[in-house]
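First comes one chain, alone, set out as structure tokens in the form predicted alone.
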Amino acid sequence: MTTPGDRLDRGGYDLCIRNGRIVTGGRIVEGDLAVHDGRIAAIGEVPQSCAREIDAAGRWVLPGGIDSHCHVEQRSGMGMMCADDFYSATVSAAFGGTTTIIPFAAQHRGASVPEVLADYAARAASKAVIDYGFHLILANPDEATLRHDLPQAIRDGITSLKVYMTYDRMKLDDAQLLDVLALAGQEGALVMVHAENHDMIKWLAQRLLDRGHAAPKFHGVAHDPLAESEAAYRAIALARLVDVPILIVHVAGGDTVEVIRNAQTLGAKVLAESCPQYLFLTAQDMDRAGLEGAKYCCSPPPRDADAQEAIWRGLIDGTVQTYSSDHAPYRFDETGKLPKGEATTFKDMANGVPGIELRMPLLFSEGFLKGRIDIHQFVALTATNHARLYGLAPRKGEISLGADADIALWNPDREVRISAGMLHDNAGYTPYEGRTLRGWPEVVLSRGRVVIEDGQLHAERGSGAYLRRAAPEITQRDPQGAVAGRPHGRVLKALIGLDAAKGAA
């Protein structure tokens, strides 16, 4: 039955789902959910007639996903453009079960951060039909960037930014992410770290290559696990210096689920994040005739079954908080993939994988229908920590009274058969091809608004929100000046100790 406290008042309502199973506040209820104005307005029990109705029998009812972190409209640090826009990308996450996402507007060395963000603001604005937000890459870390450019974007809602260990033209060095971290842990903004040791890739690399060894499984030689494990603990090390938390994006391998896992037990304030292709993929689906490997490239990349058995603990036990889908989708062509055509070398090609549409099928399918998960670990992987990560919450993320209406209905008994051709990214090719999932969302709101319903788009160019967002929780201080209850690591202290001594001077 429902209470008082799974109803707001209501004279009538714009929808209802009826006699479903609803997963809402850690819990399962049978029966009805009602829609009023784009928000939730009663659960349980729904007396009222509605202006539309939904039969859910036999259907999970569940919060819409959160992907924060994929590449949309994005031109990479090697030149190379996505292939999906603002349109196509969030036209594939909503078929795919997620009604919010948050990409990257990327800066690139030379760009301002406020030229950045009006850009990717324009084109998200007239083509996204489901709601959208931002965070900041950050490659140039300047004066002017750090004083003004990027504590004003924090204040206007963009509470979090990525940095980049590797790549020539991303990579900050260890002083540049120190200014960055300090900058963030006073404005309240999360940073998010893509770790891996540039130099131990560049130095494996160049020695493949000077031996003839430039088949695209090779990526996957250059990024050693090591790189990976190693600046991980060195990305901790120095958010531990300055005691802010970071989370470390698309966690690939073992070892550094191993070093997360240490540093959260010592205390450390770090996050994780990790992706389907490292529960899917391996090393060997690189290994494949001709360029066909690269479609299976990304970084870091796949690793082997022991790391992901390692990454379904991380998942389990909860050292890895968030499930993504890194959606990097590149043509497997000169625009892409295979820029120098037949004559591509591992280093030359687009790292990435296209996957923002099948994230959360094969989550629903090989994690919670095969009993790895529960289906509250399912919603808490694919929507709840997202919100509460990145400032979202409780608008977003989960199914409470007064949240938005953003719902999919999961049919468990559907047995899909994965090809390229049903999807509905720009792509033109899937890493899964040819995988058979059981459970798919079959209808999906977004603020009240049915989007996807009987496998049609029922959603307009543009009419998706801005979702200007709050600092993420673990990020707020005390007017003190703690972050989540502590004290100021000892090197602030000190430092403030000395500008205060300096100040009476």
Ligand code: URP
Contents of the next structure:
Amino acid sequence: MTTPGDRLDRGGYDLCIRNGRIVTGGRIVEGDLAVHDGRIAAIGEVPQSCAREIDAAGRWVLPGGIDSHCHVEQRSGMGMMCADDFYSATVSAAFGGTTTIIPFAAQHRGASVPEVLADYAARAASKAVIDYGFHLILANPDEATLRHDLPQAIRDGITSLKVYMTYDRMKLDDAQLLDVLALAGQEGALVMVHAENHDMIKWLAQRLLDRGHAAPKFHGVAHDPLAESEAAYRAIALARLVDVPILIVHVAGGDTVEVIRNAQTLGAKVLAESCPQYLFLTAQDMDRAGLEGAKYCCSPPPRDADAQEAIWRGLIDGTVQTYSSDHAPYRFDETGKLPKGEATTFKDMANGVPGIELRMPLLFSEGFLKGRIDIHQFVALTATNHARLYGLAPRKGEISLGADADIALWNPDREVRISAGMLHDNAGYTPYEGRTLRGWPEVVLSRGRVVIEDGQLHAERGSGAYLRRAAPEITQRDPQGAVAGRPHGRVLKALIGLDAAKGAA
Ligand code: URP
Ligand code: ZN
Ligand code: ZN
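The structure above corresponds to the form predicted alone; please give the structure of the form predicted together with this ligand next.
The next block holds the full complex; its first chain is the one shown before.
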């Protein structure tokens, strides 16, 4: 498929992709794409010869995906270490057409933000094979963190943070959420919220366990859709109070989509993300013999066919802007899903499902090729919107002149029967076992380097680059200091006024 050549002898570009169907700037261009020094140097007709040629006839030439929600080498809120390190996770991502990931640097109570960030940076630098940034998970918004460490982290390019409304070890109360939102508003960071009502889940779970209902399927009962939609509504209300943008992650339920859509209609700066597990799994998947259903348990859990339809609608009409994996790989053994062996209850097991490699193939096959979304929506949901929301545009997430040559060549005719054995993560199983997908990313480039070709990895450990991110578009300030063209909310403005008056007195 490729013909190596010699750029010095022939002149021209480092690499040309010929005869492809290139998706660029909302258009489809049938032709060539040239890469030079890791960037896209020409699109359309490329008469020059290139050091290397790739024939893309019959292939879609798309931006490499950006997965802005994945857990890598991270200890969960429940204290379990996930199964992938920065090598296996980035290799797996690349095989699935993803060329940038934004996982989490997770603070646990007791650790300082600078320590956490330095730790994740060191571990990723020696292992990642594709580019990466970090969101910060904030579990301890104390005075020192809010005054100093968090603003510093944001200025250093960690321009988004995730907060939890549930999990004993992670949850923030409403006052803490307001503190974080107000600070994020001042500093131009985007707050991502895991929205589930902690007390509802705890109350239901205890009553289920008291009655002996411990099987994985009861995870879905304890995490009732109302726990999700109530928390989403509350998070949005808190964000509106201080007029700060917010992004609700891993939206699972139809009511939650409705809550978000209503808030957006009122003009609130609310963004949303959903994930493959909410399009392609349901609560029935958790209802399997023995503990097998644990492989399908994540939070919020997959729901029903109506909820799946609501998520599709949200993705199609723009209520939900990003489609991420929420890859949270835990093995089906005592390190993850079965910490108490056969006696494990739904409350003991690690939450989360693997999906970093299949995120894009699932949507390409079931969304694009089956006509639910068009190719531009596919690109926006898997790449461009992530870049814009998380401060990576225009360098990442699009095929345009000067952008990083992060590109995937998709063969729309290739059929693949999914099995855990063909994947490159360390979970050891896939919730999509046995499904047949159409379309596959056969060649993947990261900054112009061919990292996947002919089913092989061609990238060295540590060859991925850290991405210091700009402020997300939605949080950018105008010269008067207003966020995204709007003044701070009346509450913050009043408080700022009081502070100023105090300073003047
Ligand atoms: O169940 C999930 N989603 N696990 C990962 C942790 C999180 O809350 O995103
Ligand atoms: Zn979460
Ligand atoms: Zn997650």
